[in-house]
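Taking the form predicted on its own, here's one chain by itself in structure tokens.
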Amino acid sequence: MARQKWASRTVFILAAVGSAVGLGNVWRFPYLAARHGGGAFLVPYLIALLIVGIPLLTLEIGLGQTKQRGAIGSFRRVTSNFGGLGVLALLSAFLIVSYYAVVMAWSVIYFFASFGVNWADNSEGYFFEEVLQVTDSVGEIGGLNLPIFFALILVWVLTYFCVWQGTQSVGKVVLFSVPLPVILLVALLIRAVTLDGFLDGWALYLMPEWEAMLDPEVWTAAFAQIFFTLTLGFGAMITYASYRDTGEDIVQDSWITALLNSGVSLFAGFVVFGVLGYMATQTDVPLEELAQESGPGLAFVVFPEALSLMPLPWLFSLFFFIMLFTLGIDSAFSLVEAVIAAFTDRYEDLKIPKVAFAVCLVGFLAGILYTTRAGLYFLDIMDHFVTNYNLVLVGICQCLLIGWIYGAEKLRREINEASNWTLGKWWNWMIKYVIVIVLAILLATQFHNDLTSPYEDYPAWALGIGWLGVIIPFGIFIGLIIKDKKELKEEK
């Protein structure tokens, strides 16, 4: 059975950019820049892009394209007893998409609320009390939040129809879902520059505080942002690249994907801080305080409040939440597609629509916990542990696998054979040494922080759920390596 293929190189690039550009580009990057030295943050950020982001992205795209398999199959073709690394990546991706879809469900609710700008009187109260109906603690489940539950069903139905025909349906969707949020960002930027105070916002965003570069935390934040924003360690880029012809330019397309992703992050910063600068002129809240919000607080509290202060607030609110949804769904269905490929690679007689339905159904069921009134707490815990441990572990392991077992030089030559732009031997050093060291530092720093200061002061049992999200996938990974080694010995 012939492996499915992208309709064109452009479609692949759109799909890869859609996977990389997600909610973090809008609600995390601008906040990090403002918090860590403004324009000075761009220096460690760009350094991280060059020595971690692009080399590791090239590895994943090169691996998928040369091995013509998804994450599990590609690692197994590198060495027959390392398919478990793909399982670790895909289990982690599945855990993430199960709660990522819930954030998209919030966006659906806000989309419909935009017509009446329902949060105008109290954006914080609207988000926490009316939308989330959040309980007082993680131990108080509070039952299902039915609006979020039904919105989640809609999200998974739409996700299914994005992936139900594999590259054929994904290719059609990304033709409009990837450009659309950029167009909406442009519209929001045009509106922002007509508002009072936008230059104050831009000054906070870009004004360099060079002494910040002496703080190790700034460098840690820059490397972590690059790693997470490029969808590295999920198996998604490997899977997407496996649907390319083996002769397509790997190096050039890796650079294009990475630079477009970072470009959207930088552009989103101008939009976010232009609007926050205006909000600071309309309220008594200092701009520096507004800029301290990241994640859900920025996207569902601070920014909506700022939009409510604008002329035509309903229109620009619609733009914003359509943008959030399209950013989210491109990333979400890339993770779902990576899981689907694991089954269709192994069992070639399986029909993609049936596998897609099963994966989406299980993803929906796994996300029900996050639709309870304590769902925000569980989402926060799982996101913290899976992104800070599982994905970093996958990144380290795949660098060790390629760098020391398969051979970085061997993969570099395979990549160069297909590329007009070629990789120099510096890439070998990045894969074998630099990225491993950087990611190990990230991992050790996070582990030390979690041991010395329990995350957000959650109770031990709740943090234990987060640790299980790390331990169980990693334990399965180790178990599969031992099983495969044992089977190889028996065959010999």
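We call the rigid core the largest set of C-alpha positions that still match within 1.5 Å between the two forms. Nothing here was measured: the structure is a model prediction, and the numbers come from that model. Positions refer to the first chain, counted from 1. What changes on going to the form predicted in complex with 4-fluoro-L-phenylalanine (PFF):
Positional change of G37 between the two forms reaches 2 Å or more at the C-alpha, relative to the superposed core.
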Given for the second form:
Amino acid sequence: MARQKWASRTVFILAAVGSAVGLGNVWRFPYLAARHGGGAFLVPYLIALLIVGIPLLTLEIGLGQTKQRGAIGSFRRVTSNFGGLGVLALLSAFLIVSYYAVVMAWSVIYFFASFGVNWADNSEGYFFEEVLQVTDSVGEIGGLNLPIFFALILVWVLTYFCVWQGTQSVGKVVLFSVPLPVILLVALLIRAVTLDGFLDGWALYLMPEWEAMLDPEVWTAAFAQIFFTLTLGFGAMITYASYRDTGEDIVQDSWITALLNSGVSLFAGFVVFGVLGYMATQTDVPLEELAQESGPGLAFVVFPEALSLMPLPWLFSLFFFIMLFTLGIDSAFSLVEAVIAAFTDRYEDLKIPKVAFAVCLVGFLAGILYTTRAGLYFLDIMDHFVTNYNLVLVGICQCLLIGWIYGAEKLRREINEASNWTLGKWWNWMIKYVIVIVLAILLATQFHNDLTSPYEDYPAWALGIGWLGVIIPFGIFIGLIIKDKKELKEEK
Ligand code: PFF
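What would the structure be for the form predicted in complex with 4-fluoro-L-phenylalanine (PFF), rather than the form predicted on its own?
All chains and molecules follow, beginning with the one already shown.
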């Protein structure tokens, strides 16, 4: 059977940008910038983009396009006993999408609450007590939170209809799910620059606190963010690229995708900081404190509160939550697509709608834990472990595999054959040494931190669940490599 294809190169770029641009850009990036020295964070961020982000994105797009298979199949075509690396990437993608969908479910609830701006008096209380109804500790599960549970069903039903016909349905959805949030972001920026105080917010965003750059944590945060924001290590970019024709320009499209993605992040920073600047003029809380405090609660506590202080609060709240949802959905379904491809690659007569249904159903079931009243704690733990360990491990193994076993030079030649823009020899160095070293340092620092100070002081059993999210997929990966190697030997 002929492999499914994107309708055009533009559709691929939209899909790849849709995968990259997600909650990571409007929620994670601005709060990291606020926490790590404003303008000084941008320097490590841009360095990380150049030395890890773009080379690795080129690797993933190059791999998928030249091998014409999803994550598992592509690695297997690189070396026959390395399909396990694709399994590691996809299991991690699956763990992540199962809680990412829950964050989207929160946006659905906020969407409906926007009509009455229901959080207006107390945004923090509204989020934690009314929406999440969060319990006092992770040990107290507190039963299912039904509104979130039903919103999660809705998220998965919508996701299903995005992926049910593969590249055909995805190709149609991204035509509006990618531009729409960007347009809404522009509308919010226009709103922000007509409010008092926005320039103070921008000053905080852009003025570097240079001492921050001496802190290694700022660097690790920047590298981890680049990894997350470009959807690297999930197998999604490999899969999307595998639906392209073999002659398309890999190098140029990797740059376009990466630059558009970072462009949206930088732009979102202006919106978020502009609005925070306004908020500081309306409340007694100083701007620095608002920015520092916001942290992960930015999108559901601080920003909604700022929206409620504006004229026409309901309208801009609707804009904001539609934006969050549409930002999230194309990132989420890129991971779902990657998992689906693993099955349709292997069993060619499987029908995409059926596989898509099964993957969405299992994704929903896996997310139920996060719809309990202790869900926020589990989500936080899973997010910490899977993004900091699994994705980085996949990144390192990818570079070792391509750099040292397959040959960076060999893939570079294949990439250059397809591309008008050529990839220089510097890329081989990045893949063989620089990225491996940088990611290994990242991993070691994280490991050291987790051993010396338990993440957010959660009890050991709860952190153990997070560790299982790392150890089980990694164990399966190692097991598969050993098994494949044995089988290869026996065949000989
Ligand atoms: N690039 C995405 C983002 O920045 O939001 C990363 C991502 C996370 C994609 C989780 C998909 C996902 F389910």
